[in-house]
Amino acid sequence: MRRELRLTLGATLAISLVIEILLVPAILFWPRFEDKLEVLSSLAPIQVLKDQLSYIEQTGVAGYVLAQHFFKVCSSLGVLAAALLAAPAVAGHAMRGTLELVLARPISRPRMLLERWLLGAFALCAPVFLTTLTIPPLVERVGESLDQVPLALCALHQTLFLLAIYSLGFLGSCLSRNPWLVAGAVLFGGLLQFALYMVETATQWSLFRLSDVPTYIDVYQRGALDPKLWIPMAATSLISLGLSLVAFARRVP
């Protein structure tokens, strides 16, 4: 169990200094970017992009900090994460031969598989709120400010989009005996709802919507989430999470 901590903790440092890295130019090219937003607008290419750059058009730099930090980075580093931690935590086991030896540990199923569903979760969302911290002192280095409160309550609205992808991956892990294939599914999907999302006649029926420039503009605007968008998120993880339980009593080596 140390080992596992030890791990989890490594992956949370690492995702937050990837996230961070990208997060402080990005604020810092603002002032640039505001002065050829009009440009950019003119220049887009497709009706996707002309929409999210009129949302930052009108909302300033709280609508260009929530596109870069949560649409852009946390949104696309997310999926790849929650790929790379949901699909070894019983997949990989299975693959390397060493399930058994875990399924003799003395605790029960359940709580073996909560406590590895846990670890992958504060992974993935721990970076999201400890980078969504420094974004009120960064954009004050620009001469700007954003309220921490509503800028949390997007960390919130991300890691639960994140966790539903995460979940299920987490499930497809449960049922799975090579974590590369629950990766690979993962990882496709989340790069045709994101093609999708770029397509004007099929963005509608794309996941990405669920946590796109505007939502993250709303929420932050109104300083409360959405209950449309973030039950139906909850349920999934919870139902994944509750299939995932049921699937893992019954896995055998």
Second form
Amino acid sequence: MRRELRLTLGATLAISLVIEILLVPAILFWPRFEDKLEVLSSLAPIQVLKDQLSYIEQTGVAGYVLAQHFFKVCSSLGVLAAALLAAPAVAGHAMRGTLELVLARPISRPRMLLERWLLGAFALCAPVFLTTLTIPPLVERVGESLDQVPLALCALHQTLFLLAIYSLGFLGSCLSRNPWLVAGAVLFGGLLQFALYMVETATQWSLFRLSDVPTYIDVYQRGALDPKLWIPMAATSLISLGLSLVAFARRVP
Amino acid sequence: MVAPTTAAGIVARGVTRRFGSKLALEPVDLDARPGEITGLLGPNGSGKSTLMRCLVGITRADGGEVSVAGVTLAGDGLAVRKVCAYAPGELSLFGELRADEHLAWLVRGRPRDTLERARSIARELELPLAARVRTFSHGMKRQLLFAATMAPRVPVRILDEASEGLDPHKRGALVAVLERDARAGTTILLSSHHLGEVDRACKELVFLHRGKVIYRGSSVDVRARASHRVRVLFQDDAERARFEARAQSLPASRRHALGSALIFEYEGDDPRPFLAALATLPDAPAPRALDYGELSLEELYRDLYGVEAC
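For comparison with the form predicted on its own, please write out the form predicted together with the partner chain.
What follows is the entire complex, opening with the chain shown before.
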């Protein structure tokens, strides 16, 4: 367990650090961005980007920070992290030949799998919350202010989105012997969904609609999660985890 | 769950397992008694590992019943794995861990004092506990796994190819530890295709071939069967063939050629009628050498499987 905890802590710190490194200059850039917002809107090459800038124009620093932190950084990095954390969970052991050793210990399979899922979920979600905590003090440095509670709700919405992707990847790992294949499939799926999001005529079919700027602005302004969005995301995670337990129970080394 | 008991050993009845269209285990019965080392023998792919995995619930059997130390195998086999230590045959460890950390990982789920015993056994085997496992040789990794398997205080141990890759000295040390453990009342099931080790350590031998038990008996019975063989060695294959053509009249229940040798199995306990007939065989080429009575299990292994034992 110490090995797993150490790896989880390392992954949590690494992901948090990368997000923070991207977040700090983005927030410090806000005053210059605000000055050039009109010009940028006119230069935006596609409608989807124009819309994003328009939301930021309407909501000011809140829209900008939500776009930068959640939509741009956490969503894109999060999908990558979800793929990398989920893919080796079981398939990694199968590939390196350690699955039999894992299963040989006197620990029940559901417990083994839940521990692994929880550790991965922690490494995925904790950085979102940790870095979100740093937003209010950073925003103060550029003469603005944002409330912590609605930001935390946005972080919760973000983690539900990432957990759904992570859980699907986790299920893939329980069924596969090749972690690279699972990670590749999750990343390819993520890229495809992001590409769909950018196409004006197909954007409504993209899963990134669940985690885009208007969604976070809505959560921030209402101070509550939208059940029409969070329930399907949570259900996806729970169903995927349930199927993973079934698949792992039948898994042979 | 029934309380574990050292008096129960391993009892398996009608264990079957299929992988797709391939029948990996035909209904297999197995008994391993407490205080004894039972050898599970067979060439690669004979079903030894699958059977062992089925016994501890790592692979679910399609049919049959298993009881280990009085605990009936059910579900994912957790109850069985609590009363039994299992060492897989496949040797893939976490190279990035130090040996001490790896031992801790391997004995997770066992009582706290297990780790200290594992360390003590590893020290006895002269393993450097502070070194990373990736710096270990194949044999050292095998010994690390062995230390973790011998550490828990459990009534049953199942070891798949435990001595594979060890030099004769280390193999001897490992067998000595197993024998000591068996004398203390532990049931040990040991798979191997290394007959020297099995010959020495096991009381009961079970031979598997293509998922089926093809022979079982005490090592005394097996040795007796092996001792009913006469090996007649010739200069070359041509000599052997010439002799074989004239050997129809010899009083042997079975015979088969192995290179430039002929192996006969004679009837009864007395080899003299067979040897007398062999000596008076007309026009037969003279053998270069002749062994009888002390033939090893390897002969039996070749006889059963038609392959050389390691």
